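We begin with a single chain expressed as C-alpha cells, specifically the form predicted on its own.
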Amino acid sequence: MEKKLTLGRRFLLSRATSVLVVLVLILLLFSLFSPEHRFVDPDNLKVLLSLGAEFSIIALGVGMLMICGEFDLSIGSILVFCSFVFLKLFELEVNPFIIAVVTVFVGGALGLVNGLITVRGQIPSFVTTLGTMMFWRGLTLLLSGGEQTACDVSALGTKAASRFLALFTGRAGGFLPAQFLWFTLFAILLGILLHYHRFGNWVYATGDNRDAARAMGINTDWVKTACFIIVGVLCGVVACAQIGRLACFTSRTGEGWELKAVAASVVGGTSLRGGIGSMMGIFLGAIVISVIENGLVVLRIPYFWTYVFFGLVVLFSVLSSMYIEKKQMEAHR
C-alpha cells in the first residue's frame, strides 16, 4: 500500500502529469466553445496534427538544448536555409531523396556551426544564435529576392516524387498525417536517447554543472555541438516536410518559431537554467502550443491574441514548476 501511494505521488508531483492537466483542460476549452464544435472536426485534427506537428518536431531538439544549458533562437533561419536549397536542387531535377538527404545535412551542418562558434569562441549560445538568425534569414532572403516560388514535387511525375511524398506528407489510414507520426517517432528516439543513454547523462550533467561534469570527465563542448546538431537536423527534415506540403518555397517560413520553441519547452517542465527536463514534458509542452494557436484561429480570435494566451500559459507552466520542485524537495527531507 506504501508503494502505491509513494508512486501516485510522484506521478502527481510529476512535472510532465502537470503539462497533461494544462492540455486536457485547454483541450475541453476549444472543444466545448469552438463554434459548431469545428475544433473535433477531423478536417480541423488533420490540419492540427500535421501543421502542428512540424513545429513540434523542432521544440523537442531546442527542448534538448536547453537540457544541456544552451538556447537557439535560429531554428526559423535553419528552417528557411534548409527550404531554400531545397528549393535550388528542386530546379536542377535532382531526386527529391536526393534532395532530402542534402537539406537535412545543411541542417546539420549549419547547427554545427551553432556548437562550433559557441563552445570554441566562448560566447554564451543566445548571442551566437541571435546572430546566426539574423545571418541565415538575411542571405536567404538576399538570394530568393523575399519571393514566394513554386515547389510542386508532385509535378516531376515520378515514383521517387510520390514515395517522397507519401513519407513525408502522406497520411496513414487515411487520417493521420506523416508529420505527427514523424514527430511521435523522433520523440520516442530522442526520449530513449536522452533518458536511458548514457549521453542523456552527460546532457542533464552538462546542463546542471558543467565544471563538475568536466571534472567527471564528460566532453561538455562535445556534448553541447551534439545537441545543436540535432536540433539542425530536425530543422532539415522540417524543411522537407513543409515544401511537401505547401508545394512552394517562402522566405518567411519559420518566423516567430524560435519563443515559440522555447516556450513549448518552458510550458513541458524544462529549466531555463539547464539540467531538468524530460522528452515527455516537451512532447506536450510543443503539443499544448499547437492547440493553442489552432484553438484560437477556430474561435476566430484574432491572432495578436495568441500571444496573450502563450504568456499566460508559460507563466502558469513556470509557476507550477517550481511549486513542484519545491514539493518534490521537501518529499526528499
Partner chain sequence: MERLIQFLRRRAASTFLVFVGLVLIFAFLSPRYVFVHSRNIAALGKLFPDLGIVTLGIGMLMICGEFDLSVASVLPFCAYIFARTLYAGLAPSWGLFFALLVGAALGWFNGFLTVKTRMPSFITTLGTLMFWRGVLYIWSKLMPLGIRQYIPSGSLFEKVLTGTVFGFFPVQSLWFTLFAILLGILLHYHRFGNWVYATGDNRDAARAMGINTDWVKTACFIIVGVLCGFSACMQSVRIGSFAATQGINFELRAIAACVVGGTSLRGEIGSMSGVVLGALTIPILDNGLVLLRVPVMGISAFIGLATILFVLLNTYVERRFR
Contents of the next structure:
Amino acid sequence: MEKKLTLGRRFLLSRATSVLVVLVLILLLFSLFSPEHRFVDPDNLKVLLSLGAEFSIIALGVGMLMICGEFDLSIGSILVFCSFVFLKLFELEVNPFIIAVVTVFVGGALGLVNGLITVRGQIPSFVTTLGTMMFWRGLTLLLSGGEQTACDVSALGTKAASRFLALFTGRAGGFLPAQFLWFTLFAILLGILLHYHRFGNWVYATGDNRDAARAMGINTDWVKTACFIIVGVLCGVVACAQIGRLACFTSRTGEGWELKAVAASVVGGTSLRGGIGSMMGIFLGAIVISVIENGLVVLRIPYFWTYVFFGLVVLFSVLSSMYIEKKQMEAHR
Amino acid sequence: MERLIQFLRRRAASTFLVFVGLVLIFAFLSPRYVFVHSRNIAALGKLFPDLGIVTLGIGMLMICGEFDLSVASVLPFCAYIFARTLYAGLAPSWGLFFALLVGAALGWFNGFLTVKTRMPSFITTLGTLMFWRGVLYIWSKLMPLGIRQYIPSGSLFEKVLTGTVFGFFPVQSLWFTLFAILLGILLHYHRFGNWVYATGDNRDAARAMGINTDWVKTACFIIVGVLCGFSACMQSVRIGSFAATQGINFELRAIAACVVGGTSLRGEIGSMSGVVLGALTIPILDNGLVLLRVPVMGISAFIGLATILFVLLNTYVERRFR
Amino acid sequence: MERENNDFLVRMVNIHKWFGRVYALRGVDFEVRRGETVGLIGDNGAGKSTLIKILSGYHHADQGEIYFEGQRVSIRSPRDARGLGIETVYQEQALAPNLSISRNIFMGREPLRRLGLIDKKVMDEESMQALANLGLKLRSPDVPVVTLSGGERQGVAIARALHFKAKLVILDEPTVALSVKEVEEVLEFIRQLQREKVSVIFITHNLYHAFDIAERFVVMARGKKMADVKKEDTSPQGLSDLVLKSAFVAE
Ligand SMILES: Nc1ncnc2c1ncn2[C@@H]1O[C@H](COP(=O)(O)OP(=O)(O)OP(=O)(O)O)[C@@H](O)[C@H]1O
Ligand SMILES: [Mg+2]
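Shown: the form predicted on its own; wanted: the form predicted together with its partner chain:
Below is the whole assembly, all chains and molecules, this chain first.
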C-alpha cells in the first residue's frame, strides 16, 4: 500500500514527459535524415517557428476548452472571419493597432456566440461549432467572393504600421520570430491560469464532473463560455499575425485546423471526455504536430504523407495514454 | 389538437414540418419553379444517395453512442479498390465485392480500435481518417483513374447501380430507400435494434442485461464501412472514374444530417425515419439555394445555420411538449 | 419576516415539483431539528433525491416554502445552499475523479493569494487536517480521487462538509456500491458528524443502515410523505413494512 512514487518514476509516468520524448525523437530523426540537414538550417527553423506557432497558439485554447469538456470545430472559420474583418478595416486605412483590437474583439465575440448557444441551448458543442464552422466560413466566402486579396500592412507606410509588423512578425535578437514568442507567452499565461489560478480549478472540475462542480457552487456555464471566448480571442490574435506575415487575405486559411487542433491536444494527453490534461502537454502536442508538418516538407516527402503520420501519432498517443493511465493507477494503489 | 401534440411529441416531427416548408418555399420561389421540374428532381435523386446511404449507417452508429469520422477516407479508399480491381481485369461485380469487403474490414478495424482501447470513437476514427487518407494519397498519387472503358454504358452493372426506372426515376434513390427500409427494420423491429439502443443508453445497464456491447458497436462500425463501400462504387460509376477527392467532408456532413434528423450526439435517441429526413433535408437545402442563385461556396453558411436551428428547435419542442 | 419555532434547523412546507409532465413531489412537508439525524427512505423514484436537491439548490420547487433557522429563505443555486451551511454528498458522487484530493475539498472555495491564484500550501495542509479530523489517514493531498476506495471517497466528501462548518449535511445513498467494511467506515464518518452536532439527512435503501444511524425516519412514496416515525417507535422490520405499505397505498 505504502509504495511511494519516486521522483524518477513520477517523471517517467507523466504524460508531458512521454510527449517530450516523442518530440525529441522526431527532432533527431528530421535533423539527421533531412538532406544536408536542412531541417536544422536557421532559415527552416525560422519558418517552423513562425508558421507552426500560428496554428499552435490556437491549439492551446482548444486544449483548455477540451479539459472543460467541450470542443471547438469552428476555429478555422473564426480565423478566416477575423482575417476578413481585418481586411475590410485595412481597406479603410484604419490604424493597424485599432484593427488588431477590433479583430481580437470580434474573435472573442464569435467565441461568446459558440459558448452561449452551447450552454443556453444545452447543445453538445460538437454540433454548435460544427454549425458555426460552416456558417462563418460560408459567410466569409459569400462576402469576399472567395478571392485572395492583397492586404499588405507595410504599404500603409505609417509608423504604426511598422510597429505593428514588428510586434506580430518581427524577430527578437534577429532570429526568434515574434509568433513563437507570442506562442510561448500564451502558453505560460494559460498555464498559470490553468494550474495556479482558481479559474483553472473550475475548468478541471467542470470537465471532470459537471454535476459535482455545480453542486459546489461553480457556475459551469460561465466557465465553459469563458473558455470559448479564450479560443476566439486567440483566433483573433492569430488572424493579425497571419495577415502580417502573408500580406494578403485568403479565404482558405485555417481549413482543416479543427481536427488538427484536437489531434494536438490528444497527443499532449488531453482527454476527450474532459477533466484531464495539462498546458505543458498541450504545448508540446502542438509543437509535435507543427514539427511533423514542417519536417516532412523538408524531407521532401510528398505532403500527403503527413496524414499517415498524424494518424499514426494520434493512434500511438491513444495507446500510450491508456498504458500510462493503467500504470499510474497501479502505482497509486 | 390532441393529435397534433401527439405528433409534435415525436422527435423528428419538427424536422418533418420544416422539411415540407422548405420544399414548398423552394418550389414557389425558384425561378420558373425549376425546383419541382422533373429534371431537377431526377438530378437530385442521383446525387443525394452518395452521402445519404453513408448517413443511414452513421445514424445507427450514433444511436449506439459512437461516431465515425473516417468515412471521408474509407469511401475514397473503397472507390480506389474498386477501380484497381477493374484495372486488374476482373469483372465489375468483383470490384463491388472487394470494395464492400474492404469497407467492412476498415469498419471492423475502427470498431476493434474503439472497443479495445475504450477511447471515444471520435478520436480513434480521427486517427484512421488521417491514416487511410494518407495511405490512399500515397498509393494513388492523387491521380484519377478513369473506369468508363471497363463499364460500358448500358451494361447491366451500370444499370443496376446508376440507371433509371420508368425512364426517369434514378436507381440510386431506390438503393437509398432499400437500405433505409432494411436498416429501419433492423433498428426498430429486430432484436439487434434493441441492443443498439440499449448500448447507446448506458453501457453498464446493457452489459448487465447480458448484451455484448462491444460486439454491437463493432457490428455498427462494419455496417457503416459496408455502406461506404457501396456508395463508393455507385459514385465511381456515376462519375466514371476514381477521384481522390471523393467523400471529402462527408464525415461532418453526415453527422449534421443525422443531427438535423433528431439523432442525439450522446447516443440512445434517434430513429431511422429521422435519419432519412435529415439525409434528405441537407441536399434539398443545398439544391434549393443553388436554384435561388446563392453562390455555391456560401451555401455551407446556410447548412451550418440550419443545423444549429434544427437542434435548437428539436430540443425546444421536446422540452415544451414532453 | 415570518418567524418560526427555533427548534427546527430546516423546515420545508408543501413542496411541489414537476419535471415536464412528471409530478415528482406532491406537496411534501419535511423538517430537521438541530443536531438531529433523519433517515429518508422509500422506494425507487419516490422523490427522495428530488426533495433534497431542492434543499441543496440543484432544483427549484415549483411551489412551497423553505425555512432555515426560522427564516424564510429562497435557495436559488448550490452556492446559496452552501452559503446557508447546507452541504450535500450526492448519490452520483460529488467529487471530480481526476482532480486531487485537496482540489476536491476546496472545489469552488479555493484559498487564494493575490490575483486569484490558489494558495496550494494552505489548501494541502487544511485538507489533510480535515481528513484527519474524520479519522481518515491518506498519504498525500495530491493523489487523484479515482485512486481512492469507495469509502475513502465518501470520506473526502464528508470531510469537505465538516471542514466548511456545515450545519446540515445531506447524504444521498452514500453506501451504495460499497463493501461491508467500507460501509462501516462511512457510518463511522456520520457518527463523527453527529458528535460535532451537525444535522444529517441520510438517504438509503438499506433499512438496517438507516436504523443504525438515524433518530427519526421519513418514508416517501410517489412524491408524497407517507410516514414520519421516531426510532423508539419502530424496528428495521417495522420500517420495511412501512415502506412496502406506503408504496402500495400510494398506488
Ligand atoms: N432531472 C429530472 N428530469 C426528469 N425527471 C426526473 C428528474 N429527476 C428525477 N426525475 C423523476 O422524478 C421522480 C423522482 O425521482 P428521484 O430521483 O427523486 O427518486 P428517488 O426517490 O431518489 O429514487 P432512487 O431511490 O432510485 O434514487 C422519478 O420519477 C424520476 O424519474
Ligand atoms: Mg435518488
